[in-house]
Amino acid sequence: MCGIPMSSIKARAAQFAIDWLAGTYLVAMLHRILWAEVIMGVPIPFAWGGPESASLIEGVPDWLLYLTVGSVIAAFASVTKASLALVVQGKLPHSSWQRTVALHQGALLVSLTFITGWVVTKISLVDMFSGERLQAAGRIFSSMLQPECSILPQALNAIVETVYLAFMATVLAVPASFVLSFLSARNLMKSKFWTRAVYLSLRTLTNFTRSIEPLVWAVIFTVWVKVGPFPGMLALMVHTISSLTKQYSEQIEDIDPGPLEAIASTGARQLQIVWFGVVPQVFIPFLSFTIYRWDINVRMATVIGLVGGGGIGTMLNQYQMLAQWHEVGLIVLVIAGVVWVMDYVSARIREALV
């Protein structure tokens, strides 16, 4: 294409896209947050286009204006090389004015993002430290510091259920994660068209299932198989499979290719190459990831119980809904103790495996 290499065209297009997104975001936050919300005190809803009264130019939707100005900023960055994308890629000299301009733009973006986060989350230190709020918090904490020990047997039964719930979710997820990780490793699945298709499909599927939190999976499974520890275990298992598959596959992609080439030179089949060349290199990291995941699942299991996923989370939700803070205090102590023990034991095991 006019003598310009395709790789150069792709690089320029990627640079323009990054600068365009950064410019659009910058303009939108300057208008909606800094000007309208902070300075003028007139909140603008984060809707596509927003209300007509919020438009900077009558008859022109704000989003169209943001995209246009973002394009102008990207074009300026492309022509002058004062590009935030080039700074990220390390392609600008440290003493150049272009790098200084791009860094100032980046600093402004970070500052606006913090201000936006403050506004969107409606942080109010005045409300938090008002006399009425402090008194309410004091009542809750004073009650929790006087735990009701009469429910200790029920709490211990529930925490045992929680630990086993996490254990079963982890154990049942490991075989599937082990197999899927080899099919999701780029270095093992790039030789043929169908292997690349399998790789991309599995990566997409695991990214999708991992993006859905266990709490949401627990809601789905409680509708499917009714309330109890079983839907909680299924929710953790689905999320664990996708998470371990990602961790395992990334470890496979970082292996030393030397042993694989040596085994392949002997005429070994692909399965033999994987079994004798890959598995020995990833076995210990896989064990470490699995133990760490069980530790994470124990913590998650207490949360999914809030939506009927079984375990001590369900018990905690019941007493919290009734505002029985003495009982809540006892349950929190039991959870904290078990999590601390699990964290200590898993850390010692991981250290021994390294």
The other form holds:
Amino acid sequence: MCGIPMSSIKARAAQFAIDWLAGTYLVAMLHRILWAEVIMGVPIPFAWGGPESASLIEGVPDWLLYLTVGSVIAAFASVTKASLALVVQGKLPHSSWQRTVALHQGALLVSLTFITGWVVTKISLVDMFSGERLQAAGRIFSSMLQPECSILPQALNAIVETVYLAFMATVLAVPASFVLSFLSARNLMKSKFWTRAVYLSLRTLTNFTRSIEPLVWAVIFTVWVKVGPFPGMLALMVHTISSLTKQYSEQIEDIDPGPLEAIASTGARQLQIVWFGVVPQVFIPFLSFTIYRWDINVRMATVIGLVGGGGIGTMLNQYQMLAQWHEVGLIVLVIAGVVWVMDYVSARIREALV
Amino acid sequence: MTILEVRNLSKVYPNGTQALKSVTFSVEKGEFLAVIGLSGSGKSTLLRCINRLIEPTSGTILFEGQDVTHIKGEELRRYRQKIGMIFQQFNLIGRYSVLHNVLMGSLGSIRTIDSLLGRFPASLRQLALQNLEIVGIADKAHVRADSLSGGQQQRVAIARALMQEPLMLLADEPVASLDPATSHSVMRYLGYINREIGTTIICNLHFLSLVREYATRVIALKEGEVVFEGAPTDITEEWFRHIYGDEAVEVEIQ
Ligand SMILES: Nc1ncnc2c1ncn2[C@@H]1O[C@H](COP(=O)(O)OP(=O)(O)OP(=O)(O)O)[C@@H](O)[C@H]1O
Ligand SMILES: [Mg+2]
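Requested next: the structure of the form predicted together with its partner chain (the form predicted on its own having been shown above).
Every chain and every other molecule in the complex is listed next, the one we just looked at coming first.
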């Protein structure tokens, strides 16, 4: 009676949007990469504002043109049902011509993306395998294969710093993540308006902090608290808090609600309900995640030194700047050894836990 | 004397499912009331509304004459302490010992900090052992709960509920995942608690044979409405078809 249902309108709109995006992308890559760069050999800058002369139509920005053609493609797809979005959703019958057209469009999209990637990353076999380049490769490999062992004590000191840095970052992050994970578990927080508000803001915050890599955090903290292992530890800690909070809270969302309900029904207090209804179910997985995170943190701690975050990375950075490749070789060996041991030990502990 | 009175209770879930439609009934002290009905008829919803694990949409629940439909916080906790609940899936904490699980029933009566530190008074431990005695598995007090069989786990759950010294016990299909022999053994413990301790019991059941053997009164739900109320012996062939549909055939549980 009231016409097309809302959900169907939404689905159509989403489908149009996907086709539009795909169409625009296709046209843009065809013009900028395949035509201009590969065929004509005149690269146009990727983003806005290429040289005026490169515009396809005078006075009209290329991107506007792409969007227009893209919308025409989307409209065509919408009318004829030869739509990429529908194919992805598996909604087109197998032997229809629409499916064939859409599949070809998809194949073109994938190949264009690959070509674009190749062009953009400036992949060049000449740069890798010409005689001169191979000589350079030989130089660095042969130096590194003869590591300078006199700096071993210094390297061991540095790697100890790295391991402890990772350890402290993990240990200090665990209590914070533990508390935060309960507050950002959907199943525990969905009941009241204000708890849902806490849940949503925490989720947003941790998603944001997690999307910033520890290396970037390290840059921030080296400005804040000066260079050294401390800013490195802080950087790893921040990243660990957001990562562990996510992993922990997903584990909490996965629990069997039965025991929780049973304990609530005895008239227990909120804290008791969570402590006895949730914690026993997540304790072992939490432990396992934590150990794994320490393992990851040791790896990250080795590179965090490259931007001034202390430990073996800082040492590596110094010798690399001086082009002392024998010393670099030794440092790489020490890192590889310690990371391998950590990896092995953490895997064994986690195996024993389950 | 009436212990529980439910008036015009309705429940509409957020997704629009109307699980209960103006359900009205009352329960006398010491009764063993069975609730029957097809899967999806609203039995679990009814029990969960009574101890407010879910919020009723409308209607009134009176427990010992007190309106408990909208109580909150401390008051709701005190109310729940008076009502034990057991579940089809037992809902024990598998990693904890049997004794520790039984002690969970007394969480509401000790300080939070003591419970978090595992400091349960000796008197409660004693009571827990006594309750395990009642359900006949005191010898298993120190094994992990998940090492027990289903029937034994349900008896632990009963002991846990007994820790509340409840006036009323809600049982949501307590034997639905047990074999016939074990079902009877669990039902006998419920019967014993009902007769000897005087605990009022409301029990969702699937098998009419169990209803006839253990219940003193029955209500039947159909699509969220009470369609039958009476003694177990009053459920005739005709009523049976009305409650369960024409296709249904009664199965016996030995
Ligand atoms: N959390 C929920 N959200 C939405 N609908 C629900 C929810 N829980 C139950 N329902 C619906 O409410 C109705 C009654 O469910 P309820 O679990 O109370 O039935 P039941 O009689 O206990 O069935 P069963 O014998 O299968 O346990 C069903 O239609 C069910 O699908
Ligand atoms: Mg049910």
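Note that the coordinates shown come from a computational prediction; the quantities given were computed from them, not determined experimentally. Positions refer to the first chain, counted from 1. Take the two forms, find the largest set of C-alpha atoms that superpose within 1.5 Å, and that set is the rigid core.
- Structural comment: of the residues Phe141, Val179, Leu306, Gly267, the hinge joining the rigid parts that turn between the two forms is found at Phe141.
- Rotation of the smaller rigid part against the larger between the two forms, from C-alpha superpositions: 7 degrees.
- Relative to the superposed core, Gly23 has its Cα moved 3.7 Å between the two forms.
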